[in-house]
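Below, in structure tokens: the form predicted on its own, a single chain.
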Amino acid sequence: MNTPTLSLTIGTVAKRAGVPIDTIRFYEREGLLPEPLRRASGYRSYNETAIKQLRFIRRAKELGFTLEEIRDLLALSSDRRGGVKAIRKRAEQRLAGIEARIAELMRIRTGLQQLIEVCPGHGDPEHCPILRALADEEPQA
């Protein structure tokens, strides 16, 4: 009774983890997911365990992870020994990543305020702070 059935067709997968079939196909290719077992027909031939894959994966890029920082951590989750420790630094390292992506994103928010602000939003192009700060001229007051 513990061995997965493997009877779902791509579509059905597909839908059940909430992903396009163009992407399961893509994460194949990738190595991301095994290639199916085909059946007599040639369609492909998926078990619950794909599923578990691609919702796992699909969290993954949701959390921020390159295609490749998942694969590392597929490759991890059944690493029974160090594979804890493991993708807890990479979750670190992702986090660290996101914080200094903030970072910056407030550091270009206060720039583009500032702008805004000197800009009076009407006359000569010329003279536009904005277009000016772009160019990589000083603004004028």
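Moving on from the form predicted on its own, please list the structure of the form predicted in complex with a further copy of the same chain.
Below: the lone chain, stripped of partners and molecules.
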């Protein structure tokens, strides 16, 4: 194993994890990072683990997890029994959410494409199919 590397300052951790200092304190307040040890002066005192945790958070964010979900994942990751099952379930839920959002956006895309296709791009706004589509009344009941 490697040297324990004690007492990194928040600035060092920030640089090494690629995260602004303020964001680290923010994550701590929000319960995503454990409260670190403190020096006598009050300075936060980190070790390498903190950097790994920050990278975990960064990757999870890249995968579309909210901070709330990440807090949940972090809690589960220390649950030795059942943790894995629950984690996989969270990932599946996240996947389902993302797929739903993709489907929704594709529906929107189709709508926009159709409007653009039939719009001549000139003439009177009264005949613009984009505006007409937006303004038209609901089909009469």
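Because the structure is predicted, anything quoted here is derived from the model rather than measured. Positions refer to the first chain, counted from 1. Only the largest set of C-alpha atoms that superpose within 1.5 Å between the two forms is called the rigid core.
Fitting the two forms on the rigid core leaves the C-alpha of C128 displaced by at least 2 angstroms between the two forms.
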